[in-house]
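Take a look at this single chain in structure tokens; it is the form predicted alone.
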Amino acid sequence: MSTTEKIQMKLSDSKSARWTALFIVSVTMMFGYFFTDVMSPLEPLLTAAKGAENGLGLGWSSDEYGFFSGAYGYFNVFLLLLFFGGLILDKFGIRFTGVLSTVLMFGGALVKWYAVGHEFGGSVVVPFFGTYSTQVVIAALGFAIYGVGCEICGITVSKVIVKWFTGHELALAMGVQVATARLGTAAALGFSLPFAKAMGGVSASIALGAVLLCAGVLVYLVYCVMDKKEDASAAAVATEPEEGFKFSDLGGLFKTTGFWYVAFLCLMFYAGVFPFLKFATKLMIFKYGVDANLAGLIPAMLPFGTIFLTPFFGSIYDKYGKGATLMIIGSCLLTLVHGVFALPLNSWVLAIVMMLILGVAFGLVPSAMWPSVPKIIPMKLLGTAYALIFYIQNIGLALIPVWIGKVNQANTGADGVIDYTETMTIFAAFGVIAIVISFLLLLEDKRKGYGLQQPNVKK
């Protein structure tokens, strides 16, 4: 190769270089995970008497932890700012919505962390949910605002692994992606509480969190040297300017059947894990009989699995294809999980292997659903399709806690225990859903050839 060749390049045919920068986005969207679920594991803290476990207890309701849980997705949901988010992205770029978004997820965590940190008098009133402490409100406002950060820090940093490998390594690299992600996740079910027990109380690990996501901000600002670069690069070696973003372009994806079937696999296979891991330390702790410190360590082998099945399945996916047919089966195992939950068998042995089969599925749908979105949508819409199935997926993260706090409510007994079968018996049917929305997904991509049944590699 000549030296002109050589200049002529994109940065992002440098294998060190795109792995460098999916490396720099991935620490942080692996800081946000790990404050996402930081408060999943505090359940049992957050809902104990006032006063109660050495004085750390916060007298939370079941149906305050669950308003809480799903306040993540609510300004997403009913204020659409998710969706705005990803016109920003199409529209601005991936540096300007980056550092937004990480700069929202650092306000939200702070906001969070002062309410679970203080008393407060009194109530609120909230419209359609019903009323809770002024603590627990002042607690979601802040998840909320961090939820918003959070999501659209996502589908930027899914659109900055789509135009660093594409025609590479992509299901791959979004598999390590989601990998690292879950590192954080695991890192909070199974560290969060042993933590704040440790530092004398739940807004301990919060502080941590927040902590983590201004290392967050910093991390991402690294990032953006290395985009501009690539961006410089990319102009250099360009035979014909890429075409912009459009409004008038967003019909064309409104009209894309495969997009929705993807959209609300992506709804109802997260319903089925995200809202049970937020409730899955106190099943453990109910049905299972696990010691409370302990508890956290066995929804906490779910995303362990992912670490190394997501890359693994990916690799599949780039060398071999078959994208839906993976999702087939990953949905399918995702039932059967929660199928198995909801039966009154309640060996903990048995809640190990069935949290392990869940990461297996949780490796396998993530793997090749995110890569398939750009073999449908072209580039310059995929910060929008991307936020829209970030959108639909939120609804459920913000309704779905709050439902299912509501029935956990009224499945306790008398000596405060909880009966969970009509708890997983929801989740199995989410479970259902998505099975029939994969085959339909199959069926189109025959019909359209969107090549979701194709290698991504190109040879």
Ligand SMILES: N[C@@H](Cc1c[nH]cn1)C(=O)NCC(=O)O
Contents of the next structure:
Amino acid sequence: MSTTEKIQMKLSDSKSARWTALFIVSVTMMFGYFFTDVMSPLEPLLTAAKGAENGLGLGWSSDEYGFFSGAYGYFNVFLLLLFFGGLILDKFGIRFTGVLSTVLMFGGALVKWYAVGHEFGGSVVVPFFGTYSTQVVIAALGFAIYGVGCEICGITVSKVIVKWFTGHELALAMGVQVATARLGTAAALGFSLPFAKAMGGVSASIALGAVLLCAGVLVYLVYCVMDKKEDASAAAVATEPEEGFKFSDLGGLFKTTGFWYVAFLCLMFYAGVFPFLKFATKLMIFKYGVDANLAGLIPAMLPFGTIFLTPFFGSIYDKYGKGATLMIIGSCLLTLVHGVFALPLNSWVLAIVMMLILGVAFGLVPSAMWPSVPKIIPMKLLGTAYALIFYIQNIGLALIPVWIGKVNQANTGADGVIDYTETMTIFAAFGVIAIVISFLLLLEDKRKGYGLQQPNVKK
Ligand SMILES: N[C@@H](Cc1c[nH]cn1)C(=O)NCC(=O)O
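If the structure you just shared is the form predicted alone, then what does the corresponding form predicted in complex with the named molecule look like?
Full complex below, order starting with the chain above.
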């Protein structure tokens, strides 16, 4: 049999097979993203006085809400669980790690659902953070467990896509996965608040998210069947044995400057997006005077825009290259938007326009950044590389909401209204740093020839 005939036997060389695999893992991730942001539009209820808002208010402070929102990253960062997740992925593979992560997501969701649906007396002192009500701390514990699962699932899915799409439409596939995930974010931002109100409690939205995560475990098990078939077909055509992961290879990863630029760009860019979304609904109400029932719809526009734009920019990267340029433009737009949000301009139309521009930025950077990693780092280290990048990103996801929660608390007037100038200036500063890093990445690409400005699809 000729080499060409052998290559055709690989399952991932079948277009329908690789897009089916992508669809399956993307759905699992989408359910995860729904749960990640299911609480964001509920901030006005969580921080309303206990019993207020037709009995839905939970009486949390802005500080408590910030502490809870950051919990997503606490175990990932402080217990290094995300870093270990990457090692587990490279050592034990996609099937084991994927199932482990989806089960962790579901388990964490159940803890959070239990906490929010029950009354607990007293408070707990959390060293280095502050004193929070027992309910907040248990909900944060559940969210921290969930966060470990969601991040490990994220790196696993990235590796799944690289496995199936290398040499094919890699950036487009990553863009489609991210776009599908954003559907989950948009659904959470748009519907979580009306759903909680209709069902008579915040915990109803969390329960819905937990049900979706349970479905996510089952969906991933279906992917495992495909993954096994892909491995069998790849083994049948392999001409050279694939090099395995060795701990000694980590040194090479740490010495790669381009890798660190990507990691810190990821930290700064995402610091300006995901933590911002946690506070955006209340920003719309307090700064732009949007009706509380509609306020979540404006932040929901952000992920909706990216649903189309991320695959679009991904296919531009696949065909024409210019990955570093796309990251620079995205970082500039992020800075512009947060800069405008910091200004004393209170028109809700302006808020919508800015949110749409932020959607373009949120399409540009992820569509170029994630497919650039395999150009800098070899496949055998990819799980660890994605894990380290996510780890550094999680430092921001963990600590920035805590910081912003405290800033909002400090800027709350006697009437309960928050002045967002300081908050939005902080977010704009993240954008400025992202611009600097993305330029450094472009220069490093010129020096090392990673090919970030080159197309991904091999002609
Ligand atoms: N590490 C994730 C963070 C995240 C936030 N919500 C769910 N996951 C990530 O950056 N994913 C890539 C992306 O662009 O969403």
